[in-house]
Structure formats: C-alpha cells, structure tokens
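In the form predicted alone, a lone chain appears below as structure tokens.
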Amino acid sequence: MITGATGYVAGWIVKHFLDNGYTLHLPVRDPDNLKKLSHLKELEKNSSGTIVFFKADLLKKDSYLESMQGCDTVIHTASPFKTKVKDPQKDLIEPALYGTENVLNSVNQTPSVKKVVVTSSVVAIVGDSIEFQSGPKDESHWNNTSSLLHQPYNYSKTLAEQKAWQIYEAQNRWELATINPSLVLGPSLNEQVTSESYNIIKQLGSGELKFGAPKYHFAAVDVRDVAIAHFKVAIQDELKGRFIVSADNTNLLELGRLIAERFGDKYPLPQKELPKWLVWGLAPIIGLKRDVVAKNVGHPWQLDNSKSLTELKLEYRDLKQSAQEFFAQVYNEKI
C-alpha cells in the first residue's frame, strides 16, 4: 500500500512497483477522480503490475484500514510541501503529524504488514545549513532548531518522523525505515505537479531572478533515485532505520547556472550572486524571514550521505542532468 500516490515522488515509487510485477492498494481521496489517476492507470496498461485504488482520508481514523488489507508492506508518502503558508499548524503539522500518526495505528491494527518504509526529508536530520559549521551530518542527527514559527515546514518533519520511531518502539511485529531525501528535483510523471521544486524552478526561469540569486544552499536529489531507494528499502528485510538520500550539496545560483548552461540564451536565469546583506535587508518585501536569511545563505551543506552508497548501493544521478530535465518539463522544452 503506498499513500499519497498521486504526488510527484510517489508515482516514480507506484511506476518501480508496477514495472516489477506487484500489486498495489493506493488510497485516494476520490477514487473516481479520472483525470487526477489518468497518469497513474497509465503506467498500469504499460506494466505487468496492478493498481487497486480505495477512499481514504489522510486525516480520518482508520480511513486506511481497508487499503491495508492483505498488504506485507506500506509505503507512507503523504505530507504537504509547502514553505509559504497561512496557518503553519493546520497545513502543515496537522496533516504530517497526525496523518502518520493515522497511518501506522493502522498498521499495528492489520497482522498482514511486516515493513513499513514512511518518507521523511533531511530537514528532519538538520534544520538550518548554519549547523554544518560543526561539521557533517548523519542519520544519527536530528533536527532540534526548528519550531512552529521558525521553520514550520521542517519542524513538521522532524515531528512526524519522530512519531513515526515512537509508535514502532512500541510493537514488535513490523520493522520500520525512513527514506529521508533533500530536495528532490527531475521530471514529474504527473501533468500536475503540486511539489515546492516545481516553483523553484517556475521561479529560476521566470525573471525574478535574473539580477541575482542568493547563495541559499541546500542539497539535491533526483526523483527516480529517491524511488529506487523506497523500492530497494521496501523489498529487502535487511534494510530498516534512517537513510539520507541526497545526491548532492548545492546553492540556489549554482541551480540557476546549471540550468543556464542549456536554457541560459532564452531564459533570464540568474547568473550573478546576491550579497548576504542585501538579501537580508530585503527579506521582509520578497517574503523571507532575516532569521531564515541568516542561518542559511552562505553556509554550504555538509550531508553524509555514504549509507545510502552502501547499503542501498545507490549510484546517483547527476545534478545537472536532474535539474535541466525538471526545467525542459515545467517550461515545455526538448532537452
């Protein structure tokens, strides 16, 4: 059973599945929403695998019990990506928290689920790049920076990967991984894209940019790796606890100046740095935080990401490739 399977990560994972034979339940909010699961019933015609979809509520109690019948394993995708919201609690916390809270008390309810892999992010690990000045991170790390004012979208994070490790604490028939990516970037198989990489990206290419971009660092990874690893940690017993999947350590400039290496004479992307202070003064009128401002520009990103090298064996793609590929899609270009 995968959730959330109409969002931009989860159709790579339902498409590895499909492609390899198996059977899926995919809870959704409107089963009969045609155009919303047309892509999805379209890698089914074109696979040996075979979707069946249920009515499910991320926020119902135990909305997912009947999805998760006969299942040995749950993939748990469904949580908002947003940055820039009205009411930190309800969008963002309410619906991480308590959807994963939802999910996996519906797992200690049905005997037939043995693994449960739940997709959480590195700003569960690391809440601000400032933290790197202290060295590298791990899986052993944890997010303890961020807060319901500062950082929200982080902290929703941290909070539900952490009741995630509570609640598998407290049993001991299934086993429990978290697949913990950075920011995901490449093309989507979904016409719709919701994902907050989709407006990076809309945002580098539509002029906003063109007279500069801050050296806002953060890490990278591609969508198709980040789906291997969920299949890769989903079918092996072995494989369980926290991994990073991150494919690399970059900067919003550095994005924009990949992405210009091909798209740069049609498209205004940004090709000159921000100063800090600059960003910083202007923070308030471009919708930043001076605190975010503060604790992030100009502090590269430090991830160890050798677990996932080793035990997942990953071998990731590279970063220009992700990002080019993701803006030929989102401005409709051949690449």
Ligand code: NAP
Contents of the next structure:
Amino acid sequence: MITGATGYVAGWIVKHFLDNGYTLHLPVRDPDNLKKLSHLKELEKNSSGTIVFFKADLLKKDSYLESMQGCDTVIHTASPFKTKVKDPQKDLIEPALYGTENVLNSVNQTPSVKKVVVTSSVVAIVGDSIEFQSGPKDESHWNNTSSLLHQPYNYSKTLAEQKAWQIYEAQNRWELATINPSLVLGPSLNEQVTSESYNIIKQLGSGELKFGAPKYHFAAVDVRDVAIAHFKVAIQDELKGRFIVSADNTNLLELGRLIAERFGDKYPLPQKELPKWLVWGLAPIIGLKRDVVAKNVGHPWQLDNSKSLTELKLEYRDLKQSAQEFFAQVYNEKI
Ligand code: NAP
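Follow the form predicted alone with the form predicted in complex with this ligand, if you could.
First the chain shown before, then all remaining chains and molecules of the complex.
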C-alpha cells in the first residue's frame, strides 16, 4: 500500500512497483478525480502490475485500514510539501503528524504488514544550514532547532518521523525504515503538481531572480533515485533505519546556473549572486524571514550520504541533468 500516490515523489515509486509486477493498493483522497489519477492508470496499462484504488484521508481516523488489508508492505509518502502556508499547525503539522500516527496505528491493527517505509526528509536531520558549521551530518543527527514559528515544514517532518519511530518501538511485528531525501528534482509523472519542488524550478525561470539569486544552500536528488531507494528498502528485509537519500550539496544560485547552461539564452535565469546583506535587508518584502536568511544563506550543506551508497548501492543521477530535465518539463521545452 502506498499513501499519497497522486503526489510528485510517489508517482515514480508507483511506477517502479508496477513495472516489477506488484499489486498496489493506493488510498487517495478522491478516487473519482480522474484528472489526478489518469497518469497512474496509464502507468498501470503499460506495466505488468495492478492498481486498486481506495478512498482515505490523513485526517480521518482509521481511513487507511481498509486499503491496508492483505498488504505486506506500507509506504507512507503522503504529507504536504509547502513552505508558504497560512496556518502552519493546520496546514503542515496536523496532516504530517496526525497522518503518520493514523497510518501507523492502522499498521498495528493489520497483521499482514511486516515492513513500513516512511518518506521523511533531510529536514528531519538538519533544520538550518548554519548547523553544518559543526561538521557534516549523517543519519544519527536530529533536527532540534525548528518550531511552529521557525521553519514549520521542517518541524512537521521532524515530528512526523519521531512519531513513526515512537510507534515502531512500542511493538515487535513490523520493521521500519525512513527515506530522508533532500530537495527532490527531475521530471514529474503527474501534470497537476502541488509539490514545492515544482515551484522552486518555476521561480528560477520566471524572471523574479533575474538580477541575482542568494546562495541559499540545500542538497538535492533526482526523483527517480528517490523512488529506487523506496523500492529497495521496501523489498529487502535487511534494510532498516534511516537513509539519507541525497546526490549533491548545492544552492539556489548554482541551480540557476546549471539550468542556464542549457536554457540561459531564452529564460531570465539567475546568474549572479545576490549578496547576503541585500537579501537580509529585502527579506520582509520578498516574503522571507530574516532569521531564515541569516541561518541558511552562505552556509554550505555537508550531508553524509555514504549509507545510501554502501547499503542501498544507489548510483545518483547528475544534478545538472535532473535540473535541466525538470526545467524543460515545467516550461514545456525540448531537452
Ligand atoms: P506532493 O506532490 O505535494 O504530494 C503530496 C501528497 O500528499 C499528495 O498525494 C497529496 O494528495 C497527499 N496529501 C496531502 N494532504 C493529504 C491528506 N490530508 N490526506 C491524504 N493525502 C494527502 O509532494 P511531494 O514532493 O511528492 O512529497 C511527497 C513526500 O515526500 C512528502 O512526505 C514530503 O515531505 C517528502 N519529501 C519531498 C521532498 C521534495 O523535495 N519534493 C523532499 C523530501 C521529502 P492530493 O493529491 O489529494 O493532494
């Protein structure tokens, strides 16, 4: 069973399982919304696998119970990925935290389930880039700096993953693994993209940053590699625990420059650095918080992805390829 199948990341996970002949139970918010499901039905048609759709909502207690019946593995990806929300408690924390609790409580009531994979994030490991000043971070580290007021999306992912481990520790029937991807890039299988990944790529080509982009640091990975990681962890019993899934450490300016190598002639992509003092000064006007600028601009990421290389044996796609392919799709260009 895979939650959030209509989403950007889950689309590729679904494809992997279908191409390998699996039967998938997909609980979605609206199984009658053909627009949101058509790409999944198309994937099913071109594969040896099968999809059965169900209706469920993260905020409705026990609504995943029916779809889970008979499944041996549960992959929980559903959670809003938005950085600009009106009410962080209602829009981020509740679906992330309550949703994880809801899905895992149903796992506890479903004897067939032996393995659970939760899509967490690197933001459950590190809250702000400034934390890398004390050195690289691996799976042993936890984000202990985010809150409802500071980096609420990061806080939602941290609370949700901690809840997953807490529920896991209280039982001994099923195993748990979390996939902690960095910013996911690369082509989407669905047309109606809600993920913040899409908005970031869209913004780079929109001209908003044509006078320059800040060195706002993060790490990134291709969506197809994130799907492979979920697939491997789901089907191999011995793969447990947290897995950072991240190809490269980068920043907003570098991402703009990588895309500009291919599309710079046609699109006003950022090629110059916007100095930190200027970003800090403009922050309230451009919708950023000054403490977020202070703790993230100019502080490079140092994420240790070695566990994903040795245990998952991932061979990461090149970041330039992922970024350019994603940009081409968002702006309807040929690559
Ligand atoms: P997305 O495209 O916006 O997908 C989010 C999914 O969650 C959608 O299927 C959505 O369903 C579902 N969802 C949201 N609220 C729900 C609710 N109340 N009940 C049931 N389903 C609900 O985002 P994404 O980028 O693929 O993210 C998927 C997962 O990856 C999330 O857990 C996210 O935190 C994690 N992640 C993403 C990135 C990234 O860069 N994209 C990086 C690290 C981790 P609807 O279609 O019905 O809205």
